[in-house]
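Take a look at this one chain, the form predicted on its own, written out in structure tokens.
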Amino acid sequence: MFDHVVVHYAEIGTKSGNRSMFEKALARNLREMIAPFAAVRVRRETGRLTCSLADVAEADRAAVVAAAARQPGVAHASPAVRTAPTIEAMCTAVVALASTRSGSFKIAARRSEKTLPFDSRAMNVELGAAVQAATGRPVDVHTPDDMYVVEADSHRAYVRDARIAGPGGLPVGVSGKVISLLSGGIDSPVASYLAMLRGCRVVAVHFWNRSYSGEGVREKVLAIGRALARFQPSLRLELVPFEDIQQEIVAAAPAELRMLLYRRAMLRVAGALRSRHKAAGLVLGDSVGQVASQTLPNLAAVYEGAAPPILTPLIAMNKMDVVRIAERIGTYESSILPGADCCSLLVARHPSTRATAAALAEVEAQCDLEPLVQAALAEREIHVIAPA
């Protein structure tokens, strides 16, 4: 019976002078994310956005509500019935909803415009009385079994009885574009997702040793990309061949420095892609002290080779908190599939934990990396993953 989705935002509401820009970005994203189901009209209304479900098949409407709810920038989304802003029409809609259930209920009604011939209190009284008369259900304003929310302005009213919490944050795209290094583990997909929540449009880059990792890793990373594409209108995923760069490093570097040199080479490639995509920064899944390559001295030595800003959303997070986010956003199951990360190739059992940028640069000077970087860029595999 629902014919609309009502989308509320939170942080966007604090943007005062340029709120319109954020609302338009969120509306655009919602339109693109719902497009696989139908061409849906998204309206900007006072303090909310609404999506008509008139052209969406009944069987798909719950999926459309869920797709809207998970978009960055959304505080919550609700399936709703739109009616005329009259007491009679609103009573009919709320009674129809309330008649499908039993137990206590509460009406939470409000008008957003004083031009209506009734106030919020009158709406609560009239709608509550209509539900009681039609269903016999008792009112409980403190701990009701169900709550029916009614929002009315001078043109329309929306009646709803449920809502799905969204992630909050800002709409994807309002903060610019970033290059996110996607390793295939648990952390980097979560870092990419958190960057999306701050309004960043993510271009994901995976470094792939084709001869060592094989097709299994490729499919694993694509699966992670498909999961992330549910939060951003199309995700560009670039798979960069890395075996030749690794071989050059292995020939010149002691085993205890190889992991750090791999990472500096990755940042070098990512920096080139950042220029090509006109991206504002790089996103990494690092967390201080989680592994040997992520001690503070090693992070400083690795980052020294890249232009700022380097964004590290997980830098002070506990691993279990990261795992919980990965499970919630649907990347965890793919991240734990078998598949060796190319960074683990030919490294020491006890890698350096206190490397310096000077020591790494000295080894790099013995390598001829630039033509290998250009070759890797030329051979990269590009996937544009649309919302499914």
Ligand code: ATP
Second form
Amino acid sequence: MFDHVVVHYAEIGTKSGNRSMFEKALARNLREMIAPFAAVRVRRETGRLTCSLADVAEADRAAVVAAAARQPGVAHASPAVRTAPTIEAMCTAVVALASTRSGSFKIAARRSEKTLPFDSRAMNVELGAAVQAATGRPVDVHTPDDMYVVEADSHRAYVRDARIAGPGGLPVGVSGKVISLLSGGIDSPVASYLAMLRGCRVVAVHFWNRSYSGEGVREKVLAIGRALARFQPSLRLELVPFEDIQQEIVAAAPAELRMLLYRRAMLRVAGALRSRHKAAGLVLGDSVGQVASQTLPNLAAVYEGAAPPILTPLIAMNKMDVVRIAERIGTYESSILPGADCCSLLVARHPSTRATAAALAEVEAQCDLEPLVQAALAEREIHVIAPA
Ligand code: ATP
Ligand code: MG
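Let's compare: the form predicted on its own is above, so bring in the form predicted together with the named molecule.
Below is the entire complex, every chain and molecule, led by the chain shown above.
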């Protein structure tokens, strides 16, 4: 039915200086996302991107439009038919689209070049009449069930079907790279997603205690990674063994400080990965007061020593709202699978809610963490998840 997808972008249209760079990033992301279906060319046309789906199997085209629509930076995407800019050709295309549904409709025509031998009013009238005659559907210009946007210039016309809303934000990559600490929980996948929406390319890092968490955790975290890879073409996910670091901390630390020391050790490893990947920041799923480890004093004590910026997109969000996003982006079902996070190993039932950086540093001084950090880095397991 349709042979193109027309993608309108969100904020990038407003940033004139960077516009071309942003358009190129979004075009590249779209191309990579569609690549598993077919190699497509993405064209940058004024104020929008278009790609031909001619090489995509008919049965896959709806999935391709959906994949395009969910990319960071996209305001909305529409399946479309490209035709010659003649009334006859546009009528044929819009009738074909309008015949697949019922209810009222509206034509919203735009003519972008005055050299065309008809104006937008004539397009509205003629195309509307053609659809009415062919389908019997009534016109409703105020609250139509379907709106068909038709845009014509002297070279071509696009007849668009109903648009699919995108997430807005910025295309992945334009803000640089971040290291996102990805647990198997509900929060950090959402934090990673929100960072992507601000144009960050996420490198996900998960810490696991292979003897405590078990092999199931790998599958769980990979499933979360696959869900996130629907929004960022190619997601690098590194699994860092944490058992030796944990053992060292457990031996030196009182139970009520262990969780926070684990988190500081994670930030230390993440800081090293940040340099290796030339990343510009860290992302965490913390939210003020959500759990004992996330009181303001504890966050301060954990973050101390880690280089800014530390991005915490969920910092002021309610859990319910986080859960809603997790469900929408498809990470929730994997996050609630069983699988113990290594942070729960041998921690107190009532952990400290008012730790200080000094108290944590004092315990760390009794540990020999640096060689263990280096060993964990050397033994990490790397997965690159391509778009499915
Ligand atoms: P989440 O649902 O993301 O696990 P949480 O509310 O359970 O978050 P914590 O378990 O205290 O909170 O973790 C806080 C943050 O620390 C997480 O959001 C994540 O960014 C990071 N983190 C915790 N555990 C791990 C881990 N095993 N690997 C990587 N990052 C982790
Ligand atoms: Mg957790």
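Just so you know, these numbers come straight off a predicted model, no measurement behind them. Numbering follows the first chain given and starts at 1. By rigid core we mean the largest C-alpha set that fits within 1.5 Å across both forms.
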{"property": "Core-aligned C-alpha movement of Ala252 between the two forms, 2 Å or more", "result": "no"}
{"property": "Leu97 C-alpha moves between the two forms by 2 Å or more, core aligned", "result": "yes"}
